[in-house]
Each structure stands twice: as structure tokens, then as C-alpha cells.
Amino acid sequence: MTSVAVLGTGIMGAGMTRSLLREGHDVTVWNRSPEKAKPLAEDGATVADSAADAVAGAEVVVTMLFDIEPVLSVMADVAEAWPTGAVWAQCSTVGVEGTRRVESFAAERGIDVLDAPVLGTKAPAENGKLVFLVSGPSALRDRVAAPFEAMGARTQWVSETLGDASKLKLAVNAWIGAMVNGVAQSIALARGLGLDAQQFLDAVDGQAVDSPYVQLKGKAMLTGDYTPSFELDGVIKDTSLIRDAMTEAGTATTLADAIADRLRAASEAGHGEEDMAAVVHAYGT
């Protein structure tokens, strides 16, 4: 058993803290509202009043938050009660630039860090079935390999240098938010010709095209259920991140600038703290 503080419990914090619970670890849970961590005290997890409170005695600190600032701003809380030999398993997508930060904090506080962000949305989380891209120092590893396997389904170990996951994160989300785009793209000419979509989906089932997350995202721009695993503004920022790490590595933002520009219009249009999925109200029909 291990001692876990999760410090950010949004959708994929409560879905990561209950999986730790159900392995018989022990965790402590904060969250800057605390309506949104105070359910969990009901699955076992112990509500902390401070983030500071939360990692006192931990063995592993999990951070899941929005973005880099919350990121640093309730590390810095955190840095003067920071326990002896505790690691830091740094969860949120903060892009390349922000992981240069976290690694620049850990290392003048002398905290041992991983970047480890998890490819996974709301069921993934809840059931123990994430991937961890994770790069860091492989001394760290056994210090983390309970906890991550309770609430993931692999582990995959990128490299030495801290960074590296959170540049193969964005890359994977690259790929998802062209997924995703493309499935719209194709459900609204669909419709705007005349066709029942769900024609669309009947067409490329099973086929080399096709994929779980096709027919998921697919179902809900039909459906029109929105209930969110992955917010379309978490999009919206993980592709800006996307992009900047674009212009660093010289590659052509063509194509995830046409994804931004779809995502902005339907939050703009009031799907912004909807599931992903919502972005086909972009696309006209």
C-alpha cells in the first residue's frame, strides 16, 4: 500500500483517486473547490482542508490539474511541507514549455519529479484503465509502479528525460483532436446531403478506418448526449499547446489551426464546458 495525494480532483482526479482506493492504497485528495473533492470521502479517500495538509506523509503527490499555473501555483503552497522522499507524479498536460518549468521548480526545491500525463478521458480513469506515458529518472520508477498500476492499464516508460512524455502526449492529442474533427466533418456533410448519419458510422464499422473512438465520439454527435469526458475548452487549450510545441519543433501548424479555429467556434457557441464531441455543431449541419 502506498500513501497518494491527489491535488486536483476534476473528472480525472475523482476517476484516478477511486482507482487508487479500490487497490487498498491510501489517499489523501484537495481541491481548490471543495464540493468537487468532498464526495470522494464517501469511496474511503480522506478530504485534506490545504494542499499542504494533503501531502503530509504521502509516499507519491499526484497533480491533475487544468494547466501549468494552478500546476505551479499549488506546488509552491506545497514546496515548504514537501515530505522526506515523497515523489512527484506531475499528471496534467502542460506542454513542452510548462514541463521545462516543472523541471526547473523540482530541481530548486530538491523534489524528485516525473512528467507522467495519462492518455485516457472519464471511464479510463474511473476504471483503471489509463496508459501512463512517463519520463523522468528510471530510479523513481518502483516508487511509483503501485500506484500507477491501480489506475492504469499500462505504463509506458518514454525515457530519461523529463519532458519527453508530455511531447508524446501531445503528439497522441494531435491525433485525437484530428480524429475527432474528421468524424464531425464527415457526420455534417452527411447530413447536410441528405443522409441519415448514423449511415456514415453503418459504413465504416469494422473496417481499417474505423476505431472504438470513431463509433464513441460518432454516437454522441448523434445522440447529442454532451455529457463530458474530455471538455471541448480542455481541447481548446491542449491544442494551443499543440501548436507552440508545432512552431518549436518546425512543423507545419496548418492543419491543427483549422482545429482550433473549429473548437473556438463551438465554444463559442456555448459548448465549451461540453464533451468534445460537441464540435460537430462547428461543422453547419
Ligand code: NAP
Given for the second form:
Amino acid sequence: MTSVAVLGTGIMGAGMTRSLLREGHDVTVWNRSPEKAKPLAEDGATVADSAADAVAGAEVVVTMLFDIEPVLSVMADVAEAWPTGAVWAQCSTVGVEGTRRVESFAAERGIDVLDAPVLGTKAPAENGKLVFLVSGPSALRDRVAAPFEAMGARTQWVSETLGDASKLKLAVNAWIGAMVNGVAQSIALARGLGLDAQQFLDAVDGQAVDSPYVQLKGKAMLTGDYTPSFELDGVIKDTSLIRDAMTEAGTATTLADAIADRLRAASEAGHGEEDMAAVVHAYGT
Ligand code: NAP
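Okay, that is the form predicted on its own; can I get the form predicted in complex with the ligand now?
Once more the chain from above appears, this time first in line as the rest of the complex follows.
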């Protein structure tokens, strides 16, 4: 059993907390808006009034916040109360530059940190089925192994170099953005040509070009159920991180720019707080 503090109980942090509790870990949570943390008491979490209170006595501190600015500002609030020997598992998606800032912050304060972004969305977080991409010193592995096993189906140790996991996370999210936009484009095209767009999903069903994600997001687009697993505005944030990384890597940004353009159009049309599947509205349907 590990004492874990979860800072940030939004869609992902709340699910991760429940997965930790199910496996018998001792979890203290904090969230800026207390109404999102309080219900976790019913699952067995201790709800702290401040982030500093939440980390007291923790062996592992998970940050699962929107982006780098809240991560660093919340960590600045807890730095003085940092428990001796605790490991910081930075799980938020903060990109390449963001992870460099995490590394400097931790080094200046002598905090042990792992770069640990996750793959998977609301349901995998709730069910302990995330994939952890982790980079940083292998000496810290044993200290996070049990909580990561509770929250994830597997852990991929990317390298000893802090930041490599966040780089890989951006490569994966670039693919997810392309997939969702590709599905949206085909559904809009089928509809625009007067077809029942379900026929697009039926045509690819079970073929090499299909995937569970194509069917999942395609169904959401057809039914108009945009209950958020990942809010569209969060994907805009990630697309910006991906674009910055592409510029650093010297790779073509053409596709990322087109995806960002359609996501912004959907957000401006009022879909920013809906699931990313709502991007279909920016394709003319
Ligand atoms: P979310 O539901 O929007 O939660 C965001 C969290 O960040 C909330 O706890 C929010 O607090 C907090 N926050 C935002 N600004 C803050 C600030 N200035 N100060 C303090 N706290 C602040 O997002 P999520 O989907 O759980 O995502 C969390 C992280 O995981 C993001 O980095 C996201 O990119 C990444 N991620 C998400 C998914 C997914 O599918 N959802 C998958 C993998 C990774 P309030 O409740 O007070 O607003």
C-alpha cells in the first residue's frame, strides 16, 4: 500500500484516484474547485483543503492538471511542505518545453520527479487501464510501480532521460488528432454526398483500416453524444504542444495546422467543452 496524493481531480485525476483506492492505496486528493474532489470521499479518499495539506505524508504525488502553468503554480504551493523521499509523478500533458520547466523546478528544489504522461481517456482512467509512458531515473521505478499498476494496464519505461516520455506522448496524440479528424472528414463527406454516414463505419468495420477508436468516435459523431472523455479545448492545447515540438524537430506542420484550424473552428462554434468528437461540426455537417 502506498500513500498517494493526487493533485487535480478533473476527468482523469478522479478516475485515477478511484483506481488507486480500489487497489487498496491510501489516497489524499486536492482540486482547485472543491466540488470535483469532495465526491471522492465516498470512494474512500481523504479530501484536503489545500494542495500543501494533500502532499503531507505522501510517498508519491501525482499531478494531473490542465497544462504546465497550473502544474508549476500548484507545485510552488506544495514545495515547502514536500515530504522527504516522495516521488513526483508528473502525469499532465505539458509537452517538451513544459517538461524542461518541470525538470528545472524539481532540480532546484531537490525533488525526485518522473515524467509520466498517460495514454487512455476517461474510461481507462476509471478502470485502471491507462498506459503509463515514463522517463526519468530508473532508481525511482520501484517507488511508483504499485500505484502505476493500480492506475494502468501497463507501464512503458521510455528512457532514463526525463522528457522522453512526454515526447512520445506528443507523437501518440498527433496520431489521435489525425484519426479523429480523419473520421470526422469521412463522416461529413458521406453525409454531404447524401449517404447515411453509418455506412462509412460499416464499410471499414473489422478491416485493416478500422480501429476501436474509429468506431467509438464515429458513433459519438453520428449520435451527437459528446459527453467529454477529453474536452475539445484540451485537444487544442495538445495540438499547440505538438506543433511546438514539430517546429523543434524540424518536421512538416501542414497536417497539424489543418487539424488545429478545424478544432479552433469547432471551439468557436461552442463545442470547446464537449468531447473532441464534436470536431465533426467543423467539417460542414
Ligand atoms: P480536466 O477534466 O479539464 O481537468 C483539468 C484539471 O486541471 C482540473 O483539476 C482543474 O481544476 C485543473 N486546473 C486547471 N487550471 C488550473 C489552475 N490554474 N490551477 C489549479 N488547477 C487547475 O482535464 P483532464 O481531461 O482530466 O486532463 C488533465 C490532464 O491530463 C491534461 O494535461 C490532459 O491533457 C491530460 N490527459 C487527458 C486525457 C483525457 O482523455 N481526458 C488523456 C490523457 C491525458 P478545476 O476543476 O478547478 O478547473
